[in-house]
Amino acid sequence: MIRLLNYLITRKIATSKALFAPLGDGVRGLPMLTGESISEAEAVELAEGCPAGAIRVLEKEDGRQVLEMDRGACTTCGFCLDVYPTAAIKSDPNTMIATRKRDQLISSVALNDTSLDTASGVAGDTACKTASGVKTDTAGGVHEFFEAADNLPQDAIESDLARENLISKIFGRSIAIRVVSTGCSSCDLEIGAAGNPIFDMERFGMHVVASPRFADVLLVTGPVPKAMHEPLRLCYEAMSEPRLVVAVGSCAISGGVLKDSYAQANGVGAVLPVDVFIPGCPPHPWSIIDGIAMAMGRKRQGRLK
């Protein structure tokens, strides 16, 4: 008894004091457009090669070709980063990535141009906007977040912030998590990461419990084949409002590499509304931590305080 007193009196806390620190050097992030010019044939290699069809060719109404990347689509395989290179795609070390809004992991840039389109219709110039939803320069730092509101009708505007606000008061301080995997392990093994004594998730009001029937949020990873289309849904219904809906990985975003197969593996979208989308393959610890506190309300600047 007294050697483990000892043990656990003297041993270091392991605990990370930075909150959201940066992908270290040497480790693959997902990729992100630089808006930096590609050329046609260069984008063609690209959308060819990219296994997940995450990277595709696309022309515009106005006749523009442009070459398009879905983050939540993303496998980080690395074919774009390490196999083929190319100026203009990066690591993107960020591990703030979950966004509200589908659409706001895809972006594009124009074929032999430098400005960079997002969902959003936004260019931009020395500063682009990104997959993620956060403002960065060509160095990657992060510099804002963009608001869900942006660029929506003012009736839309007005309904979206009532509803933050409402559960930013309900979830703020504290949230019931269930956890719902569809088939995907190294996602499951991601969300245990968070909730080690390096991460800790429940020192900011994140709890895992055991029922639906118990939970705020339900954490979904996998790509949601057919025969769990049913079980999802049931285990949603077992929830009290308000409920969340957070997927988590590529393959809950948008199927991953099973998307369109004949198992219906479309992700979590196809069955459930979602609430917050994580991309990653697998997402970082902290990733899935900041999508979570997305859930909850809590605003990126500052989001943990």
Second form
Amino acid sequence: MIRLLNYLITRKIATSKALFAPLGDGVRGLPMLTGESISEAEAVELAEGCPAGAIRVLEKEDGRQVLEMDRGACTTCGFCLDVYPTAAIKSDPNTMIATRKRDQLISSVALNDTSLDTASGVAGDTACKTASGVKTDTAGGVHEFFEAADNLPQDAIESDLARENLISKIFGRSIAIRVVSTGCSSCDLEIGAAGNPIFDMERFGMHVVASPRFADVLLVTGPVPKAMHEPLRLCYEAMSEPRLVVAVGSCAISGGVLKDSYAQANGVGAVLPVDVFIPGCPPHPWSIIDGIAMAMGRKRQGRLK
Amino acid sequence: MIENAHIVRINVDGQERMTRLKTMLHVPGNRLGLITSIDGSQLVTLLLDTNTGRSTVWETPLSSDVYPSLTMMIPQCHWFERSTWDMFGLKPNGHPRLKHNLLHEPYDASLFPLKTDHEVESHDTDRFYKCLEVRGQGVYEIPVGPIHAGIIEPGHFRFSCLGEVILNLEIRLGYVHRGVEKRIVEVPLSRMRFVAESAAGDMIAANALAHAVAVESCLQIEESPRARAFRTISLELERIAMHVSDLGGLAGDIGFAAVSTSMAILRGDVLGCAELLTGTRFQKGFIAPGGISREPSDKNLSQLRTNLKKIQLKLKPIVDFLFSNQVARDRMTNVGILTPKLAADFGVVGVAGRASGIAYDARKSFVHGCFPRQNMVLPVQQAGDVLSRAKVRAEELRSSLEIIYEILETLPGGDTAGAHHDLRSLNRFKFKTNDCGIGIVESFRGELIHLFFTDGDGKIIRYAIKDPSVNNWTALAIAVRNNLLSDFPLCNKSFGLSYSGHDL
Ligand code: SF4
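Next up, the form predicted together with its partner chain. The previous block was the form predicted on its own.
All chains and molecules follow, beginning with the one already shown.
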């Protein structure tokens, strides 16, 4: 026992002081568009090689062809970064990559044209997204709750900033998290890691609870195959309002490499309204903490407050 | 008869299969690999010879959708027969507890996803599932799951208890069935490895390696020695990370926070090593048919060496604390016993097998990475309790670190890109017609098998994945009988099984 105490006391503090450190050199993050143009031949190769359908070549309404990248579908397989590197795509070292809207994960670049439609990672061109069939109006469940609350001034729920203020008032200091796993378990391991002494999400007021009854936010991992549709819905219904849903990982966001099969594993969005999307396969523990901070309304102008 | 380096494929009729299989399995060194079908018009039985590293596929043509079950004679058939029913509609006649295993109520009773040869007439109107009922005065049931209290995958446990004692545990899986085996044959070869990796998120290196070995065995190509070395390190790093995590989990379930948090920190260090080697913590997309997808830099390799030394130094005292603590030992001793006899009957693999007297490790028998290594010493235990499984893990941590050192010391030079390395043009490879490929890998959980078949055009039509958990879930149900309910989490953690790998 004495030896054990001695061992523990002589250890240095493991908890990372640097918050949301970017990924190190040579570490593969999510891909992002650099803004460089790309030839049609290369774009087609990439689209064919991407296992998750995250890279696609689309024709826009005005007839221009674009390469569209959906970071919410990307499984970080490395094909477009290591196997078929191009100037148009690079690895994104940023770990703060969660978004509130599904379409913020999609960006595109015109083929053989230097104009980038969007700054990468920021909401893109509508015509392009409609073509890709991604729903853009994924307002989360919390939104509905605020709309239903009649004592709120109308403009409060209309502006995003005001809505964030409200969320942060309720959840900003601490939040109880219920994790529901419906996938391959790597996202679960990273959520577990986010709670370990290195990342220690408890210090930000985020704690994992064992029942939906006293949870504020549902953290869902995995593509939600058919057998989990009903359990997940029941779990959500057992939570008291206001409640939030966070989709963790590309399977939860889009179904990943297994979408559109007989098992209907098409992501959380097919079953529940989603408030925050954390891309990655699996997302880095920092990304998970960042996404939860976003759900808490603690993250404004990109910084943890 | 079709033959390539690792696998023989022969026709065995139904009668012969019934009579010969049991005797074959009694031959020392023989194992049942898996039972499945290709398209629903035959049964496939995979026999492994762990002495020679060769495998034999028995193909048994079927004339109807019903065939005689072998479960009463060979208990380990029971799980395979249930899954084959779900996926192909082939019904094992005489199975003592025939229930669905992968597809349950949410699915249509007539859906048999891998059946391609003809429509099956479904004899049932739904996929109703009934748990075994234990009757008697004072017996009560506790249903747990599919959603668990912790951060783990979904599955349903039905405990029948008398007082605090578990009389029976029924495990119902299938909640994370995502259709991996179907999707993998729908995509071109270049993308298959990513689908294989998605089978189980904690066995990414193992699944990628098994896929690569299977493809290479069928194409009869080889990776370069340098790529082989990196693949082995990748596989062993995954083992270290997960054994550390499982030992930490055990300590956590005992309430030994000092050890569990120390292990959690250590696991972070191991994942850091994986990142140095492969670019990601979970080694995604690293191992590929023909070789590896990126060459680690010299700087990273020397960093890897230093970090591993540090990990080894840190690991020893933590492991010692766990095993020298009397309370921890008491909690693990004689709890969750799996006897060697039952372990053998149910074909238990991996850590759980070695803790129950089964001296089998695919790293001693089958070609993958720098294996087989015939001279590996296996840490076999006989007691079959939680403590034995913990000890086996601790021993394997040590040996895995040694294997990595040894490989790093003698790292072959040259190129990681063999003659067949261009991953951009994987799709140009043509498989032989009506052939098969097999990859058998010792993942951190145990024997993982990837087996595929090609059709008359050389296209892969059936890709079967046998996760080690398929063998071992029954073992957990056996081991917790007559144990205290409160010891269940500990038993469960000591087996450390995968839901997604089983459900696919
Ligand atoms: S890294 Fe992502 S975007 Fe790139 S090919 Fe792989 S899945 Fe597609």
